[in-house]
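One chain comes next, on its own, written out as structure tokens in the form predicted alone.
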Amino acid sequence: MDEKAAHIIVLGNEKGGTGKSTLAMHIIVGLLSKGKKVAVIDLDARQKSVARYLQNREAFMANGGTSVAMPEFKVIAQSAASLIKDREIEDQQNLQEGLNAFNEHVDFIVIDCPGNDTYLSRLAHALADTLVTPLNDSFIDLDLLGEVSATNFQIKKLSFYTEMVWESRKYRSASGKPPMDWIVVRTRLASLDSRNNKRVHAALESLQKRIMFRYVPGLYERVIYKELFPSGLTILDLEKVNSMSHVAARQEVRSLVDSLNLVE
């Protein structure tokens, strides 16, 4: 991509359930509060869950609500050829095409990516500058980056979606493109200070040295980003905060935000 071209965050992994787009339309609206232009690629075009969270946000403002900042979004759909060499050559064009319709004008272009493997999934993997792996606080979802050991805890074995990853990094080398920012982000963390908690995090401290990916805390679990989602809007959106959990909520967002390193 040349100089003007935009940031491309990707969010992916292939486990469902892990708050991947909570997760988006917080680091989405995050940085439209930094002012910067964005554009979203949905490629769930099965639960299109980023998608419906953007048009609840414009239903919200044409129904009365306060005018809050909107992303231009579209979803691209897997191709329908009977050949696989077809369907392949159609989503690159479709995924292209998608990408071309924004990149001149943003600065940023998050793409979401549905909870299996896909083709579809797998060139945005390829094309992110920045890949954010939302993974919920357990060693079940550890399990997507490697096989943990019941003794140690450690890893024992890459996982398919670790060695997917590493693929894109050869790719983005051979074409001469700058180094994938891989990004780990527990999500739904329990309140408790557990010795799962622990566990977990030791684990994926000991990870990220071995397939050199960032770990960064994410979200605990909160009501209130459940809550938010029939509106379109985010905790960092909303004007006033009434409870020390909301204040604590959107000093999270934003520090997870700020930790992706996207703005200087």
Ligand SMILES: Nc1ncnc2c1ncn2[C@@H]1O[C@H](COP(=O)(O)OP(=O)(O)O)[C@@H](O)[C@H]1O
The other form holds:
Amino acid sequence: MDEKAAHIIVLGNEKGGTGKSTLAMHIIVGLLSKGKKVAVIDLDARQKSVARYLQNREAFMANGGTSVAMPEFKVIAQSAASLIKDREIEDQQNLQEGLNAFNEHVDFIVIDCPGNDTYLSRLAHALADTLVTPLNDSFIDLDLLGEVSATNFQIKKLSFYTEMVWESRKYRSASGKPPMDWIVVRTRLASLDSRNNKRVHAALESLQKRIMFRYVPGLYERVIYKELFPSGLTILDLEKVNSMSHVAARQEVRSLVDSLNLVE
Ligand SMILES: Nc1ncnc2c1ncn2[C@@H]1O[C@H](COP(=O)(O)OP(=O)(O)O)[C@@H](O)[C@H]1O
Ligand SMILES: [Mg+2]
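Please show me the structure of the same protein in the form predicted together with this ligand, now that we have looked at it in the form predicted alone.
The next block holds the full complex; its first chain is the one shown before.
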């Protein structure tokens, strides 16, 4: 890709329901709100959560709602060819065509991955300039990164997912690209004081250097993140926020987007 290529942000992990699509949507609107041009590729053709969120956003405006910034978006489904080789070629072509369609005229391409290992998802990881991996509140979720000792946080074994990210990194450096910025974000946090929370926090602090990711604060579990889906809006789109919890939500979304270091 040339120097003007759009910056690719991938949302990925190998687990459903951790908040990839919700984070994706907030990162998208966060970038739009900073005046950036954004395109979106939804690789989760079963759930299509981000695409549906964006369709709701279009419907909101079509039904007389105030105008809100929109990204371009498309859904790419896995190839249904019968031979693996043909499927992989077709997946590769479809993703490349998707990227080519956007690359020239946007600053960022946000790719939302499904919660399982697919060839399309691997291709996306290999292209990621920034990879955002959400992780939930429990110690079990650390398994997404590796098998970690509960006593001294030593890594016993890396997860398949971490191995895959490392492969993607090798591929990037072999093709002369700058290193991928891998960011692990905790989402759907229950309460800062819980024992689990503190332990997961300590474990991630200790793992970040060894596995080479950046660990940044994420989003709490808040009803507002679910409530706004049908309207297609996010907390960043609301002109007035009328509760302490909404003020806090808006602030945590802004901090999250800032911590990705995407915009000067
Ligand atoms: N921070 C949050 N607070 C409350 N609900 C959330 C939060 N993040 C995600 N959810 C909800 O959890 C469910 C799964 O989230 P989603 O973003 O679709 O995860 P994934 O894309 O990883 O499968 C959705 O119903 C979503 O609204
Ligand atoms: Mg999803």
